[in-house]
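One chain comes next, on its own, written out as structure tokens in the form predicted alone.
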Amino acid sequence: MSFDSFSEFIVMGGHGLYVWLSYAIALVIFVINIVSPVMQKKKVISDLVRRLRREKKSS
């Protein structure tokens, strides 16, 4: 399929609106299993090392 112009390459023959959302939610999914991970390891981390700094006191 060729298109003319830019914006009929956007607008798809009308389908374009669910094409580009399908792109934007396959996006934000990515983004998020990227994240996600690095955000619970940054948390975990930071959970040890106050867990450590109190048994250190106590001790």
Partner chain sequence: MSENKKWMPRWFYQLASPRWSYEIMGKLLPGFAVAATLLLIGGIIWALAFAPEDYQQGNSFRIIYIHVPSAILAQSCYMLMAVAGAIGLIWKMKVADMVAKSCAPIGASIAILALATGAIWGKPTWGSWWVWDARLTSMLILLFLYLGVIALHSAIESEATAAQSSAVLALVGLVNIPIIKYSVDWWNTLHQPATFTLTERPAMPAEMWVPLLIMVIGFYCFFAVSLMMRTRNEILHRERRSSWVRELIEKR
Second form
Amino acid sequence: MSFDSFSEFIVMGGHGLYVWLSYAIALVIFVINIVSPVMQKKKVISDLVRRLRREKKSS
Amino acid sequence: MEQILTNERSDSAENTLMGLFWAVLKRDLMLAYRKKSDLFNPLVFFLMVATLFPLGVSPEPDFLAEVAPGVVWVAALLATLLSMDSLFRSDFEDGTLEQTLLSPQPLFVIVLSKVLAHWMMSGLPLTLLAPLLGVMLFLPAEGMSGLMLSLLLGTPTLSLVGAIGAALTVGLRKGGVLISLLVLPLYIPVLIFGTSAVQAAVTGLPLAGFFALLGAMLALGVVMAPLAIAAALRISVSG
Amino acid sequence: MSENKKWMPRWFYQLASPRWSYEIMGKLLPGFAVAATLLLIGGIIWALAFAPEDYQQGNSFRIIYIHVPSAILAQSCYMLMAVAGAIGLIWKMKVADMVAKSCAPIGASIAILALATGAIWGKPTWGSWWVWDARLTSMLILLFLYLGVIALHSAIESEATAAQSSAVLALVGLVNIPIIKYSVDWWNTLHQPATFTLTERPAMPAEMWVPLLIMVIGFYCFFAVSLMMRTRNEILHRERRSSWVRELIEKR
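How about the form predicted in complex with the partner chain, since we already have the form predicted alone?
The complete assembly is shown below, putting the previous chain first.
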């Protein structure tokens, strides 16, 4: 552990803002890259389900 | 006997290739000559962009002299880009492009010839007009030769790379802005070495290295770009 | 194709089958997801709390654990996109087209991450949010190349044409990347000699580079997860008319 206390860990020797901001942006980008495929999948599957239902009705 | 025949064939093939090259070049130049606005619009645009800088930033001669190489180069780059959209557009609309793709003639040669014709109507006039802009922007007289030579070597590369963008977007209704998006990042090396050559000429540093680099990029472009253009045209037209 | 079978591995041809790819990716996904989660969480804790601080930059150095992996990944992702595009062009392999399409948004977002962290790191190091550093400028141009590919893909309606066109553009970009990189490096040394570079550091101690390595591997695993998720969606969408997709949907 390179920090003595939790408050020191947050402050990061005065660079806290920069470090935490970077990690926050990284988190946001990671979440976007997981959430958007999940949403995409939902949309694709609902499209496919609707398509199947329509075809069954017409046949 | 067979050998003679094949030799003859290759001879004639060479002749037809050169003939094809000149025929396409002549046709495109003739078309451009008949439609003079396409020739003049980029030039007027080139002048206007260069006029905007003193108005927008500062008319101070010292300052303008410092930014002149960059301004002229950026203006030339944008003017080339502006004229790019028309390269394959009219041929695509009247069906000539499709006929060209179906013909047995090698597309590489046709494309190279079309790009050369386009450069003679955009890059070459821009190069000839550049000293006027240099004077307007107080570029020192020592820089003029560097400016013209760097444009002479750089603008063909711009035309070649821009033609890839034009070929990729020819099938789309609004290709204009898209071409800029696709092509501008690829123009950056030419811009960097072009402006550096002019700056070196102004400060009296040796120029040969820059021209060698610009020439190398041109050589690479002449060999590689027509392949990409031909592939892109086939994709755009067939799809 | 049959005469090629001797020198091309079997799985390469199986990749051509969307169904096989969909299933194999489904099997691989959980493993990669677990690996990515463990590596990233472990790496971040190590990077933030346990790695020693830099003697010059202090704790702002910890940004390296995000910045460097994202910069590396953004470049590899472009490479993968171009190679997948080329495979799609040459062998007319649909799955390769889908992989290339799925690469673009992920790569662009990772390039944005590399740029943002680089800019943030610039503030304590150089005193300003943006410096025309060679690496940052190259990364910005890489982002532009990604945006160009995405714009071209979305402008063309036909899926097949869009895939082929953006593959050509990605390949042209791939040829240009070394030239751009060289010219930007050269331009940078001309305009600002002897800057303090972000990443070129003499002999990092092991406590510093081991977490960095973990983060790089974690980023790659995460990329694999996101890419496979996107590609699977793309396969389902493009294969919507085939019977196996229909069966899959009916079974749900």
